[in-house]
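Next comes just one chain, in structure tokens: the form predicted alone.
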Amino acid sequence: MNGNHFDVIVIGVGSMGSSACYQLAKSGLKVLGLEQFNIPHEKGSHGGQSRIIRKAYFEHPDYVPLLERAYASWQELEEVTGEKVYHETGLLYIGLPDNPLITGVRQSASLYSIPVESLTVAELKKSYPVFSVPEEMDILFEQAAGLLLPEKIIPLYAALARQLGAEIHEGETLIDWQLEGDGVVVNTSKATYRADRLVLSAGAGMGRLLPVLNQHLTVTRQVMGWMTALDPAAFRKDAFPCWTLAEPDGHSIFYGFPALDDVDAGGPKGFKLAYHGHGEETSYDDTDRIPDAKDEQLLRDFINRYLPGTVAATSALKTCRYTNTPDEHFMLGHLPGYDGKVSVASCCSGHGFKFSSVVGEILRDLTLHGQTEMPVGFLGVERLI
């Protein structure tokens, strides 16, 4: 059985798991990564071509130190692979002055001296004439923000991990796991494995892996679309930023990207937008991933309100899944009651991908040293148990 014994097993080789496999293998550990689907895939949270990265974090200022390290880690990935995975486009934040999107950005920017510029509606219209927003909205612009390419990044991390000796199995489904002696035993659809440590990063599958947490996790179905513009030049990456807009109802947030037609990003053509509000509740097993006319109408209605007269046709529609915690913060740290042998990195409530580079480093530290110097106490799993 020695061939089936590893220093650490990672369950789920997606956003967090692929980065963890790389960092753990880089540290000289014998690593096994288990992914039930392909790498990458569109059945979880990372599908859909692009993800925003930003520093003036409205969700909570304690994320900012993690982002500072994440930016450096993304640069390191580009240097190691020679591949470009981050594109700085700048980012617009648009919302009423008292909306948490705006107040949170201002708070983080003030606490950490992040350059954020205020724009008037007239200045917005001059720079980006496709937008039409009410005069009472505040507009902020963060230049040092942009987008990442998850469907490019995850295979890069997996490939690097394999080059460093990690075993990564695709199409292998976890059946169960348990502590045994000084380590863990993992049973899959193909074999039984043993390891000294275990990392759980299974996204929407976390409720199944950890039934004690299932009642605290809500899986939602989120829609995103790509639009063919009447004036494609207005949405080119060199002319149009990423953006996020909180509607006056206080609940609905939409966000979007420039067209990546000239970028090695894969996926549909045209500019992208998506809904960040609370989507339709679903489950790990539901097969409701195919978008429908209602999904398209949700996005089209938003465009008619804030980007009127810009779209010639809908190029594509897709869905992804958020796995939401009650406070919408991550689960990141040791699983209580398992003597530091099991770490969790998942259920990121739809805003986790930008952190995946630094999360891999945090999981490495937790596995090797039992602790990390990164400030992740507010993300501990114990708050949900």
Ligand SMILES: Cc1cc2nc3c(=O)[nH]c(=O)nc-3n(C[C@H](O)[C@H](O)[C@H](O)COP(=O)(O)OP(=O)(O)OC[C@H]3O[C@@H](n4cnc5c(N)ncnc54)[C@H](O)[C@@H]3O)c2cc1C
Given for the second form:
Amino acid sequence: MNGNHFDVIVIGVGSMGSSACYQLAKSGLKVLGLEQFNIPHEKGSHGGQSRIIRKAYFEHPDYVPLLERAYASWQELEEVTGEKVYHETGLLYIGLPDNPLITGVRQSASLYSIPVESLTVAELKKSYPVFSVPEEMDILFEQAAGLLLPEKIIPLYAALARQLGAEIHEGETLIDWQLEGDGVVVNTSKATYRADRLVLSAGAGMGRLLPVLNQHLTVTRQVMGWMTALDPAAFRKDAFPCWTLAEPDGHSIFYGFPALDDVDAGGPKGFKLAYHGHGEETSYDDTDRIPDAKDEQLLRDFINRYLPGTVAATSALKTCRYTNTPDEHFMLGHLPGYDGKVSVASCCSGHGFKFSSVVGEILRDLTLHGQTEMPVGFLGVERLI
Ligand SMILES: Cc1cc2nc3c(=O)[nH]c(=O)nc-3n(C[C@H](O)[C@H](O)[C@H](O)COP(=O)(O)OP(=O)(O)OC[C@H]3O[C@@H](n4cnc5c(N)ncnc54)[C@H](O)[C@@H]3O)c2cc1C
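What about the form predicted together with this ligand, after the form predicted alone?
First the chain shown before, then all remaining chains and molecules of the complex.
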């Protein structure tokens, strides 16, 4: 065995890959993680300060067992590092009673006995006077939900992995890979490596690494904005929760966070909101990341409708990328046709970060044992090929 041979190589040390590097190194494997940019960076899918975590999963109840484990795994990360990465703020779900956001939350909450409270519009107004919501909307509140700090978490996982002996190279891009003998050979911008197993967790770069999947994946440009409030106290973390609101048009969802000015979160000041609809389609190589007046207008129009008279100024705008599968569910499992040697975790259609702790564990199990006890069959790659 030479220095360029590893038990496993992980491509992309972002949300999923950093967690995988940690879990694989903790299991005693010789790990190489390759990241084309710095750890973390703003050119992938993990930039922008915060990500929501919630359990009453409206997208599909099958995600709930994964979330149960993800919450426990986030707690373990906090215990191992002594760092706070999860802030429980509670989460409001707002929408018409028949909107899939509301029906989906009710279904998951009921199937898995997740505490979710119903509020009237008057109760919402009393607790959070900044909201202005039509009477006909349903309002649900999940207390055991909140936010994670991706730009803190990813370097923590990478640092833990390195402490456990993993080699992690920044500024090194995978060019191509193939099966060779009993393992894989990987060519990068700097060297050639060999390994027994390969993990592909390249986010928006997945289509380029897996041409067979490229036609099924859509990369979109998503906008986030930070607003300076006229009354900052009303948006502080101890006074204001995370929220998600489905508009009556049936396809626009916006979501937001309290201001994290007093939290070790990095990023802009003010409260953040973002659009969780189908953003403009872009490509992996597209470098158009600069937000424009149209992006700001989208967020300001939403504020005028539901948080009127609350904003003094836009403090920052950023863009980030979703990589969407046709059914908007993840791609997680062995890559078909590669004899269990290649695992894939990515394309999380704009809702994957909260799972990255448990996804690292799943990738460890797939690599070490060829299978996982976590119920991820519904996310298998074969459904897309
Ligand atoms: C605006 C926005 C808001 C979101 N909000 C939420 C939320 O509230 N809650 C939630 O759970 N999820 C949310 N998500 C989704 C979540 O952030 C993503 O699902 C998650 O970050 C995807 O992780 P990933 O590991 O697939 O991608 P990334 O974190 O982008 O990691 C992929 C890495 O692979 C690297 N890479 C790519 N190609 C190569 C190559 N050839 N060689 C080497 N390295 C390579 C990239 O540089 C990158 O670092 C949001 C996403 C966006 C964009």
